[in-house]
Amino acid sequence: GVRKYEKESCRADHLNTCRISPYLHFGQISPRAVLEEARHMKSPKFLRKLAWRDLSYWLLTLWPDLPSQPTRVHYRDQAWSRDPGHLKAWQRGRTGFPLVDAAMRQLWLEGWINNYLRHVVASFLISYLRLHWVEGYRWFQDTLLDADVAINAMMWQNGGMSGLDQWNFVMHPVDAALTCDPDGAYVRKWCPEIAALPNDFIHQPWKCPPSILRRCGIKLGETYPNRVISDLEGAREQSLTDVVNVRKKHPEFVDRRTGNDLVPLPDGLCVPVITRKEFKYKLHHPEAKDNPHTAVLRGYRSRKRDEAIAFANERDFMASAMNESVKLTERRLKATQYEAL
């Protein structure tokens, strides 16, 4: 399956990667040997991961507190949620978002998830639940078989906006699921309590009509959790605002010419680093509702699937309305009979 790595490594329902990261971590395989063996793959994406590995070690030598302190020092003042319930739900795969839950359950039971899923659960923790990236680092460090201090810290810092780099994307939990698990096979494996749901609803059970939920034996909030947050867009907007507030508070760490964040090196020199365009735009247009540089990956969007969901809910609403009308007529008939008596 590794031959499909370049274009399809994101798939959750197919193993299109080699899973050698734990062996690299424990020194059972040399990265040089992997580099030599992988040359025939013609996959720059695969080879870049080995380069990032060395990069993370270099960063850790320059910033020994990489696992706990932001490299962009002004981000220490960033506001974060401290909701322990949200953190616990994320750790145990009980968020109510099937792909996130499936990935976190696989992580707990197997100690491994693919790189795409690591981005999905990290984006959810940071950009939607607004929980500190250090919490994610600690959980991954505790659960991953390939938990490497340098790589783990570098990636969580970048995902948490605090590192030398910033991810130029945010994974939407539903659209990412439609991209990497289009038929729901992965979710059905790790979230068997909702396995009976049709494909159109497997990644968003809250949109499923009550009649179909009953037929599948699912009670949201009981057999499968309700969503920990329902307003994804609102949470995401607040996350953007949190970053903008930090940059406003510390203009001395924002380059006036480019708008990029400045990072002080160990020798005291400040250098500009890659900064997400949506942060720059939001800084100068705080009231704007539409950000032309939004980093949210919408991924796979199926109009046909959206129409099927709308039709199912409309049909269920009509059936419910007709049923209620019949019951109302029966109640009126009984009331008339009682009055006659």
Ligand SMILES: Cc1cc2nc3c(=O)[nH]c(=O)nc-3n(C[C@H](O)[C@H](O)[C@H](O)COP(=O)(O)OP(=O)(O)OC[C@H]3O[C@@H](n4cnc5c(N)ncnc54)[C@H](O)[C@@H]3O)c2cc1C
Second form
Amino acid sequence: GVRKYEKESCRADHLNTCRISPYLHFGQISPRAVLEEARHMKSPKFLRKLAWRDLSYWLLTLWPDLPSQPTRVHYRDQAWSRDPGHLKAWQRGRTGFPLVDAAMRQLWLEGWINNYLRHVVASFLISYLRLHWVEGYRWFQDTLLDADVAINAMMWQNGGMSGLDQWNFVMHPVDAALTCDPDGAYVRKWCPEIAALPNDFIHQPWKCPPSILRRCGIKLGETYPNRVISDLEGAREQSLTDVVNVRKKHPEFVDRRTGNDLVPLPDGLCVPVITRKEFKYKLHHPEAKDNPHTAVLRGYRSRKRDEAIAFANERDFMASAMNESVKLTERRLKATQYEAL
Ligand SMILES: Cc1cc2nc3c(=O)[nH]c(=O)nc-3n(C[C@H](O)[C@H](O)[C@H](O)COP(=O)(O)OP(=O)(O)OC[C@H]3O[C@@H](n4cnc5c(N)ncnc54)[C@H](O)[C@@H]3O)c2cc1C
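Given the form predicted alone above, produce the structure of the same protein in the form predicted in complex with the ligand.
Then the entire complex follows, led off by the chain already shown.
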């Protein structure tokens, strides 16, 4: 169990975490008892996570408005999208991105998803749909069995870039899927309307050749939603620019020496806090296309799968081109026979 927790707690298709958060939240299990048990497990990762729980309570006592007001105060001026259609699609698991949809459906029906999936859907809301993190916080408060004002707010603040500890990664909805659900079992369970898709396309049906979609009885836009956004990279770039604009507008909250954000503490003192390297780079190189510190996580599986998909599409194209050419020859032949008569 411990080995799986250390290395594979991300898996969506296996239960590799403890699932004790609702019991901890409602006081049915004491965190001290859990800590005592966990000492024998030799899982530093687990102990770290348990400690984060206390960290969030400490943060909430320092910043009582943690659930609604950016801790990095200048991020109040950040531009966000306000598309209600996108928010609804995210909440109801109808974004057209299978892993995001599967997780949001599980959350709605069971009131729980694992930590990795919470990061995936949060990254999607914030960095790709560019919707305000407070929307995510509110939805999680409404739907999670373990909904906890302190932990939930701390995590959404950090994901939303304005928390004390900015996440240094962004989860790509397809690359994350290949990591946590490599054979698509999880997506098939929660998105049964696309279950018949072969593994290569289960996490990106929009790349599936039309003939295979037809064979699986899938009509994108009808039986399963089209993607709410298709230009993921463009959306991510815009989100990056939104943060850089805030930092440009408020040089008084950027430490001149290190480039880190400055956060005013409740007693008035301003302290520098760790800031994502890609934000610091972009501030000084606004036109640069390739940011060497990009935070989007990519995996080797994605590249392998992309090659397989390109091959399948090429084959599909060749097959339909050959089909067309056979039909054309038949039509020509018929026409000549008709003329000969
Ligand atoms: C956007 C977002 C929102 C979240 N909202 C909540 C929430 O409202 N309530 C909640 O309990 N957890 C929240 N978490 C943290 C974490 O996802 C859950 O605690 C965990 O998934 C619960 O499952 P588990 O008991 O199997 O966790 P395990 O991984 O087995 O961890 C054991 C316990 O450690 C604590 N813990 C684990 N991860 C974290 C963390 N990242 N921060 C603080 N404590 C942690 C929890 O009490 C958890 O029950 C959130 C995470 C994210 C990314």
